[in-house]
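Next up: just one chain, as structure tokens, the form predicted alone.
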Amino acid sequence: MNDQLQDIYQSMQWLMPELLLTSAILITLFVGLFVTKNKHILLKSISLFVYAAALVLVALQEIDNPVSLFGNMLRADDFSNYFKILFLTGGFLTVWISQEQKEKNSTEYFILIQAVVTGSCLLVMSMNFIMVVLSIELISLSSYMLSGFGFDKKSAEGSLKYFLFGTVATACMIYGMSLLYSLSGTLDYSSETFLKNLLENTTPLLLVGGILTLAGFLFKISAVPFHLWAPDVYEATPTPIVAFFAVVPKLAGLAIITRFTLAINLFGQSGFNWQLIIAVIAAMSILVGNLSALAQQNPKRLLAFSSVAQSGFMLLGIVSFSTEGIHFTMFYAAVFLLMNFLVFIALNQIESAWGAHLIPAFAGTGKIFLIPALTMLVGLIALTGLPPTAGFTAKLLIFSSLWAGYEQSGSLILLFVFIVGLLNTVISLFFYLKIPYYQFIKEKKRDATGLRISFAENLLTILLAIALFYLFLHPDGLMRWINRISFVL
């Protein structure tokens, strides 16, 4: 008993950021119940402080070797800490740009965001299928409710679709995990027992179980064929929450996919071609996302399909099943956070001030809202993958990992997804630059007297744009940090 209590105590020391976030949920609840004046401002300040403090706690954690927590239910390592920093940054930026909520909804709004961030931090640490399910459900249930914060018919419909698709994906995932458990005899997918027993039980059930388990993870990153919820949810949900959905749950799903695919591939010893499976999913996500985005007239629906395609690009880094590819994917994840928040913050500014909800309605806004329009242009160029932004560097690194993998293994599937990625980078030009075309080329006469943009949000978009330029010119700083991460399953 003493040993167990000691293990729990030592494990809790590595969960200080998560404990802080959990405490913040309770504090936010009590403040929301008993404070009536300036509730939104107070709750927003508490959330910003908590995310900043949690970031400091994560940054101060020095992990030389992976640390097993609670009997290897969770694991603290550099890989998980890297993604935690991205999740907490995403939560901070979301709260920063969040507009005034109705007093009766303000408390729930901040609690749900905190819950999603907490679930994401736990998911990236999860080494046991039970913890994976619990973490994903914490993310999912909170996300379903957040998607309904538009409080109208369209928002309710999008939230319901999100819930229904998510329920089916979760059911598939749990059934797949049960099949893997029946074959391996363990819920710890990182253990030697899992590897040994699956090597001895290479049956079609292993393939079915792996694919069904992947279904739940692919839903979180809105990859094909689990992307159908994204356009309706993105269109109907308030823009700050859309920015949050496009980054935090997606990167959490990407992190768990990275761990799981390495495990199910049995370190290259699997009898099934998991490289082919992931490559096909990535290629289809890129193709479907980009081709669907071409026909969109609503900017948030366009960015929803863009998000599907970006999921495909991030999966390309995993396809090679190499440490280098994973490191490049982690670089892409950081850049993805910057360019997505940049675009959505600028979009939110113009939508709120101008009342534009369709792309043609953005005509002439480039001259009226110069800073948001220019910074949005920078973000869209980065999403396309063009210089001089870090989006170019991120895609270049992903393509280089594919080419290196092809030269080393001679695998035609790597060459195929390499070509698909390059061609779709060209295709994406036609829809990413659609909004800037209307902003700067098209003219629209309208009285703009009295329209104002927040100085703080202008400053934030400028800083994000500078970060994208800086990472293009000096990617070595971030890559040195990433390369020190010794990824161990």
Given for the second form:
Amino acid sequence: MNDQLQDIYQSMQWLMPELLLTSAILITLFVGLFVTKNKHILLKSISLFVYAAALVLVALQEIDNPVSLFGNMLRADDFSNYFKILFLTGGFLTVWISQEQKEKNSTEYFILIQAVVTGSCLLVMSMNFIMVVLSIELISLSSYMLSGFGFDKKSAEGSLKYFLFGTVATACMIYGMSLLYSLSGTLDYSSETFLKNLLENTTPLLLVGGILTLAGFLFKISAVPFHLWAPDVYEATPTPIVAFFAVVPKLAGLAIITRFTLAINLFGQSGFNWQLIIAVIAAMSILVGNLSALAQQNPKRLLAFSSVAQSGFMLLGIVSFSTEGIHFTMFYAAVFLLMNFLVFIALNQIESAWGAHLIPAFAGTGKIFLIPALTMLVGLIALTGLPPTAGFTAKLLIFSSLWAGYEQSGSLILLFVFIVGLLNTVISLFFYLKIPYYQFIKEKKRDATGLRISFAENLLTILLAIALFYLFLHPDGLMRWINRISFVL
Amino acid sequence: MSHLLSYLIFIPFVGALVALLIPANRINFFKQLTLGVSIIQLILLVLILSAYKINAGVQLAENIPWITLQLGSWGSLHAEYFVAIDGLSLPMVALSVVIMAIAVISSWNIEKNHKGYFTLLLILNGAIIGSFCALDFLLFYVFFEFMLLPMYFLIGIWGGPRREYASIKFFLYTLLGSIFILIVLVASYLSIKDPATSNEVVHTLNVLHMQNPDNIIPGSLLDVDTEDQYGPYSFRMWAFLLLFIGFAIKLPAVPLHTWLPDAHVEAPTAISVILAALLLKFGGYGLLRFAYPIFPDGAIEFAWMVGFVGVLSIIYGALNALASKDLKRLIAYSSVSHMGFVLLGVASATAEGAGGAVYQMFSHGIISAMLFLIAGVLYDRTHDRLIANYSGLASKMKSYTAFVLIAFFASMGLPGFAGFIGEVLVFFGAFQSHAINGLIPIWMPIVATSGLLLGAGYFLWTIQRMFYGPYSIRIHVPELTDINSREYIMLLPLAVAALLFGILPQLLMKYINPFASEWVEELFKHASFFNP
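Hand over the structure of the form predicted together with its partner chain; the form predicted alone is what we had up.
In what comes next, the whole complex appears, and the chain from above leads the way.
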């Protein structure tokens, strides 16, 4: 009893950032109830402050060895801290660019974002299926509501669709976990019991359980074939929220997939070829995402399919099942955060100033909104994976990991995804250039007097663009940090 | 003075940055800025030429570590900012500087969005020179890719009526080529180690290290003893093929050339000039710098194929030129034909052939620039390029006709012009190859000679149709005027150069020759490593 209390007490210390986020939810709720004047600004400031403070708390945590919390329900390690920094940055940027909400909804808006970030932080630390389910549901339930924040018919449709798909995915996942539990006798997927029992019980049920569990995670990162919700939800949701959805829950899903696949792969001794399964999903996501994006006329639907393809690219880093591959995926994740936010912020600025919703309506905006259009071009070039942006470096590293994996193991599936991934860069260029094409090349005269985006508003996109250039010129710093992250299951 | 090449590469980028900060209504400033950058580059070029020592191999080198990444169990990746010049890159760099200066003058009458145009032109300038100087594969690739985006916008925004189609086609084709190159880049650097480090494996992308078979990690996929076969070929053969396809798209070689006529027809004059005179050269340059030295065994195995594609391009390009109704399209196809000679020369793997290929690239740079400027002069006046719409221009535009004759004769390969030297050397090499190394059969150069005849055919026929006979033009334009002083400034230096390098080939050959003979020697030395 005393030991347990001691454990809980000590675990709490590691949970400071999450506790801060949780208390922020309560504070926001109370402030929202009692303050009526300048509510939006006040709540926004609180949110920004909380994310910044939580960032500092995470950065201050020094973790030499992974720490087991609450009887190994959670685990604090470098890996989870790295992702937490990405989530908190994502939350910060989302709140920063959020426009004024309708007065009565702004409280919920900030609370829901905080809830998703909290859920994501908990998810990357989860070592126990129960914790995984709870965190994923915290993310999902808040996301369903957030996607309805357009308050129109379309938004409601998107939200409902997301909800229906999401609940089915969660149900599959829980069913899969229960099968794994029945085989392994433990919910702690990092424990030796889990590995030992699964090694002894190689039945097809293990495959079914693993795939069903993965399905729930893959739904979160909108990988094929669990991507169908993405275009509808992205289209109907306010742009800052889409930017948020495309990064934070996705990276959280990616982190848990990394941990889970390493566990289920049983150090390469599994009777099933998990490499093949992940590789096929990654290749399918890249292909389907890119090919579907070609036909889109709505920028948000286009970016939805692009994010499906990007999920595929990030999965490619895991496919080689090497420490380096996972390190490169983490590098890619950071770059993805920067480039995706850059594109969405610029898109948001142009959309709200110009009032356009379809890509052809962007004709001629390149001249009027030069800086947002240029920075968006940088972001899109980075998403394509062309130099001189960090998007190129990230793809180069991922492909290096595939090649090295292929050289070591001779597994042809790695060679296959290597080629599929690289050739898809050409396809993706075609649709990524679609928006700049209308902005700069198509001409359209339209009166643009009074339409200006101030320098202060442009500052953020300029900073993000510079970060992408900087990480291209000097990836060493970030990689050195990532390389220090020891990855033990 | 030790950073001459870096100045040459980065001054345009600095210029672009300055241009971005200046308000868009100061049109003249952008023109003067770009011209100023070109003048500084010309001065730097003179300094580089005076500092360059013949017979001293790679020189003026600047080597700074750029990316050093720990890759855990695979050692580490080491990419360098490594720029230098040798007998191959010096002619190309000189050509680039001169052509860029002429392109700026030719852009003087651009009609819209000056700020964007000249900024992109400056970026393109830096990227082109950077690619020619880079001796680190990754650095080369980065500059090489970085050329595509400015080019896409330059064609797409300032081009002709079908510019949108042409620009995206250009981008997609050349990006596909780059992806093939990237595949080889990723696949090969993990097999190559830096010789300087012994205890830890450092993967390097330094081209000089990549060319040396001693640096290949034993047992890796690039190693000659690796027995893995992929279909009919080993990995090394595939890597050579991928590089060849990648650079052949850029060259462009038949059947990968279809982007070129579209891009040329739609691009504004100055961009056509840069495209033909400089960008196409990366095809030949890439083969000479990367594909052949890194994979000499592949080069020997596939010499027949390279030669055949060259001959095919010569003949097919010439036939298409003969059938072209549009003047610019004709010139574009003549480029395809002339770049075929580069392939033939490279394939022969003789000192004459390789030297001839470099000479041909240089002379084609001068002559094609002139040809496109000539087409531009006419288009500026009439906004029409159909050959059938003109006749008897000689009576109205005397100086213009003189320049056209010089350019056409030079392009035909008439003795006394630069084009002649390149083609003759290529033929020397190609005919010898049969006896010296047996790489390409004797029928290839024989068939290729018919390309010269066809070349004479389409150029002379064009002269006859457009310039001789009674004056008439079938479109409504005000009175045609002869070339003005700005056009003189662009055309005269090129005409002089075309003659000068035709009469005094030694001016250029003294740089190229040492490179070409060493290149061939190394090629066979390294090839014997793989096929003892």
